[in-house]
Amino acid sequence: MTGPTGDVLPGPALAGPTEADWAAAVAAVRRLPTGARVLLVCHVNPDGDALGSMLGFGLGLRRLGVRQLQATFPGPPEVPEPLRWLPGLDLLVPAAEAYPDPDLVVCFDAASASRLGELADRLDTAGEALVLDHHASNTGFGRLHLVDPGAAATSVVAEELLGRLDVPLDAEIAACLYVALTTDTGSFRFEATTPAVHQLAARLLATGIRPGDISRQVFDTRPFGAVRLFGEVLGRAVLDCPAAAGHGLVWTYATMDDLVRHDQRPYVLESLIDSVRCTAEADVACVLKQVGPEEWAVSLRSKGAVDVSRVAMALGGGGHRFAAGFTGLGSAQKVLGRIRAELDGALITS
């Protein structure tokens, strides 16, 4: 059964990779002939996990001797400024220059083929297609799957595959994977932060990377214009206490005009949800970021009473129980109305 984008619709909850899945993924890399072309792809508007996992794995492939190696993502080839120091950025090419028919394509942190935009056709033209992901809403696209919904970040999957390929961690690989791990765990504050997450962080830190420096660059540095923009957008936040069966919803929106007025790039809005979700009176937080005349990139967060992935999936997106997103069409109020209508049905009862 397929959805409107051609993606396979989600089935039963994924249990994570089997030993056969790991063996197939290792074999796909090991059997690459000399001179093979490998294309690494992550989702549109890449975040720290998508970009960090992809570049960290790419550096690992380079250590294995893969020379014809590209990394890319759909849309404008713009890396968010807080991530422009990452090792491995020399692997990046614009989507238009990516290998049209690679021997192997590896996808990172994308729950569906639609998240790969104009690069989704590589799943068909590549000799082999491997998917690394951690979203429970993953649609099962591609031919080989390492999808672990129990993993805190896609970097957890990438690091295990590198280990099974006998690629030792070095400081460059570790920096990429650490950025990925810290961004998707909210600096180790989110529910997915398990003992295994801290053990992985310890292995990464043992390579000599400096967590304080990384955190300052990724989380604690933004232009003054972005600070002013945040103040304006937070000033229009709305608290809707009756929403989500009384658990509460807090939401706000940022327009393209806001970005122009403050001379900011869209990436600065990615961390805005963290300033909204701390509202004590609301379980659910929502930020609408305008990307077109009547098109919004919607971020959803929950503190535990609501499974926001169910809301996002009902509206064409996906994610996790406590963090999800989708693309909304129409006015901000119309998109918000659709979200509000789905919240009661997404309550977590056990």
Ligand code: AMP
Second form
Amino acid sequence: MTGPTGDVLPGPALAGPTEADWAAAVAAVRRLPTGARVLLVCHVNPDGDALGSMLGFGLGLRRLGVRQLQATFPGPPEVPEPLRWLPGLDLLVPAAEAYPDPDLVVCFDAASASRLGELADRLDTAGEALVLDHHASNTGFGRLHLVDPGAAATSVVAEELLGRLDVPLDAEIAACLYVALTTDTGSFRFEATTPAVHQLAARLLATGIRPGDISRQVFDTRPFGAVRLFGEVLGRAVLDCPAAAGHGLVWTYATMDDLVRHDQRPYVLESLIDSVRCTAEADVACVLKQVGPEEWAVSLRSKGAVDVSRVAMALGGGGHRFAAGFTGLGSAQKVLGRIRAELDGALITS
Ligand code: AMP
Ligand code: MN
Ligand code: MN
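Now show the form predicted in complex with adenosine monophosphate (AMP), given that the preceding structure was the form predicted alone.
What follows is the whole complex; the chain from before opens it.
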């Protein structure tokens, strides 16, 4: 069995939801009374899987007749430009306006309650709390769990639940779920790209969505300023061959000042790691994105020699075996030093 980004998963401990789990989740939706308030929440700094699975599922709930329906995420209510066309964006409300005590809260793509930021309290105040996720490191927060570490994206779980709720796929739902699926499989390049992933993609494409248009908007369009910014940030990348017991580390950083100089929003840096991780000489890639004077959002990737989720977890974050992240405090050099120190202990030996 393989998980997100090629993670080879051990046996039954990481098995996906049981029939009882699915039945409980279906019942939680079916028993909602008329006028019930449902709140959908995805992780902070949402990516394509977080927003796509949440909005796709939200549109499905709307088709089921749920009228009091909100979708939200912690932090500033800013949707990254490449995702600003997604169907269902009208469901979004700022975190401050989210129902304080919904009848049902559904969480998407968050491995831990901390990823829900200021909205984590809804897990206690809501009548019921359902968690849809695919992180092997999921902490088991919430009450009802549909967590499948073998799923390539949270949208795989969302689509199955919609199917069990007898919601037919339409082009709007499919566009959301397709964005989620392509985001987390690296456009069907990662090991998690199983036959089932392609079968799901086929069901989504059969609704008439246009994969060329979607991919161009989500992955292949950025402002010229971002192109120049990438040039500068890639130009200062460092190759550290002895790191990770000789498997190599390539890293770079982008400051808030870099963003200001090129007149860019932080989301443009999300794809930077993809340009860094292609370095042949390094197994591990790292990008430090400044989010405060002494605060960095750190992205880590590995090609297979290092379990970067262990590095990220040791430093307060999480993620998947070959794609993980955390928030680093202090100077870039200090944060990098901490990462470097964790790499040797995170080597994959078997
Ligand atoms: P990113 O590098 O931001 O694309 O994140 C890669 C993966 O790492 C995500 O799918 C998350 O599962 C995880 N991740 C990133 N940042 C954090 C964080 N601060 N805390 C926990 N998990 C994180
Ligand atoms: Mn995500
Ligand atoms: Mn995901």
